[in-house]
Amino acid sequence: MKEHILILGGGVIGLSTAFSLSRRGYNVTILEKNSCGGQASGAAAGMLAPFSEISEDPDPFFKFCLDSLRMFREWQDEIKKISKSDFEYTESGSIHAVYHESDILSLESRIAWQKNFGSEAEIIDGDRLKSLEPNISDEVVAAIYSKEESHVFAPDYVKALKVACEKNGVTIYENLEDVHIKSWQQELVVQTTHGQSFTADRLVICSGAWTQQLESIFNIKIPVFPIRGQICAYELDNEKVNHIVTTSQGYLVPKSNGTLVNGASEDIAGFSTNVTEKGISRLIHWNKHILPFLKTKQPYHTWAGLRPATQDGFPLLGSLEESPHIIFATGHYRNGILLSPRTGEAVADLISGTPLDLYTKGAFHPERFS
């Protein structure tokens, strides 16, 4: 029989990796202490953007995101498939925006790097830009179009996740209030607020934001942050928009349901997921400078999202030295959306006996703080 995964947290990074484990065949539950995907998952643009996302040389966190992209278009199929429920995914391509020459240098050498790892990426600006994206402001001197770069609307991505999770058998707890790993070293028993016990064979933290509560438990520096991110949202009325669109400011995403994604504005405000006036305001005073016609139009929607930062920018992904049977995926920040088919399968090829990958064994390591 296989064995029994216990998984902390029901955010996109716990959902995936239950389904990786369910359709390898394991007894997977999760603990989740609200709703699923009701902080930073269900918060997110949905963006699936590494080559915009990161501009220096190539590290381990990119090849991660970047493998995890190309295995995207194959997981929310399969996603859709089993769950029965369609949500978007759009390989709209990207365009990551710059306003001075000066800036063009820089552009290139993005771009030489990134063609090593097979990206078709190319800079345009004049009349190219236009065609691709005709109200993009004339302020913008030249930008980076990468075809491959792609989006899906995360909220109900990840209710289709979740669905697709417990079709294929998975056990789901909502509104635990809290959690309470009770033993793990020996025998592994966690509690809720409610009186339930669970045990299991293993466990996956999967806590986002509030993993660094679990320091004193496991006697490990576990550097996780929330960080509160902003966004607000636009209706489209006649105006065309058919990429994502980024620069050194943030974002912008077009949806299939005639909306404008607009993000993000980054502060540390603690668990607070309140939206501030100045938060949005910045937002509203770049945007303008990107797709002029946002200058007459208001946000319809405001909200904000805690994202799980860790001390160095790389998530937690591994199993602790001398307790193999507690393992961690947490700490994505921004990009839990586009990591998470690739740290769901990471975690099922642990548990299956695979290693992790030499580039992320080592910068990746859950203990690398300690």
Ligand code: FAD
The other form holds:
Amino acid sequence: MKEHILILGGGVIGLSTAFSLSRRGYNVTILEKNSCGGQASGAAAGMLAPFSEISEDPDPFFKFCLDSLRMFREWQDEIKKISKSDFEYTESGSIHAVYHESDILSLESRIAWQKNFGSEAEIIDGDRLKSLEPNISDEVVAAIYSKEESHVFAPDYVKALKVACEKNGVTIYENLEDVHIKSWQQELVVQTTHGQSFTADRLVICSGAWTQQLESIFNIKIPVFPIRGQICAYELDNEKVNHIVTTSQGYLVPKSNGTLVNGASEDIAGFSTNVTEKGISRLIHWNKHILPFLKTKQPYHTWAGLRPATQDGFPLLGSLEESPHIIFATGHYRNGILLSPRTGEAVADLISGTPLDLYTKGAFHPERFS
Ligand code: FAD
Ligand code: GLY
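With the form predicted on its own already on screen, would you show the form predicted together with this ligand?
Expanding to the full complex; the earlier chain stays at the top.
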């Protein structure tokens, strides 16, 4: 009999972990206090864009993101096949635009290190830029064109993942309201306010921005903080946007349903997912410098989600030294959708007996802050 694994949290990370474990034959149960995908994962823009998101250095986090990007095509095929649910996955490529000649040097150094990781990115301007992205502003002086970057429609992706998990035999409990870990050192017991009690061989913590609430239970430091992302979407008429377009001020992602997703703020607002006038107007104000046709449009939809940020920007991924049956997979901040396949497989490897050595020993260790 394979082990029974409990997963705390049914966002993209909990679902991907459950999916990876279930296809290796584990008996998996997800406990979700609200609804699967109802938090950050359902709010995401769905970019699979390590080159655009990580501009500075090829650190372990960048390598983690790149590996995950390169798993995505096969991964999403399998989820579609098993779930029989469709969701948008578009290998659109991306354009990262700059506005000043002096910024071109930083594009060049970015491209130089990215090439060492197989990137075919190039710097483009003038007619070539206009032919790829005809509506881009004339204020843009140059851009990095990355062919490899892609995107998914995150809410549909998460729904399909949930169906794929269920088809693979994962048991999912939602709307549990409060889920607490009653004991974990000897016997693992997790209880709900409705009086249900669960035991298992291992527990995987995938509770996103709420993970710090478990500090007193495990008696370790878990510096995971909610960073609110406010985001909006426009309905396009006949205007063409072909790629993900990013700038230092935000991003625009054209979806196959004819909408253009525009994100996102980064604010500290506790656990509030309210949308504010200030948060959205900053996005709207900047957009005319990217795609001038947006000057006359207003978003038809606004929303917000809580990214799980960590103190050093790296996720918490791995097991506790003294209690290897407790595993953390959280703190994916701006890249949890992108990182979902690699995280799911990493946790499944760990549980199957492969020690985790993610790029640099200890970089993602869950006890590194304690
Ligand atoms: P969540 O989706 O928040 O899931 C955690 C779940 O755990 C929640 O459902 C919660 O209810 C549950 N939970 C918490 N505590 C408990 C408990 N004690 N018991 C049971 N359940 C519990 N990433 C990308 O890769 N590309 C993007 O383009 C992108 N865009 C984004 C845009 C915005 C506006 C935002 C907010 C985020 C974006 N992200 C993006 C980041 C991405 O959404 C997150 O990194 C990812 O969703 C984190 O997944 P998660 O499963 O850890 O968290
Ligand atoms: N990765 C995009 C965001 O977090 O807003």
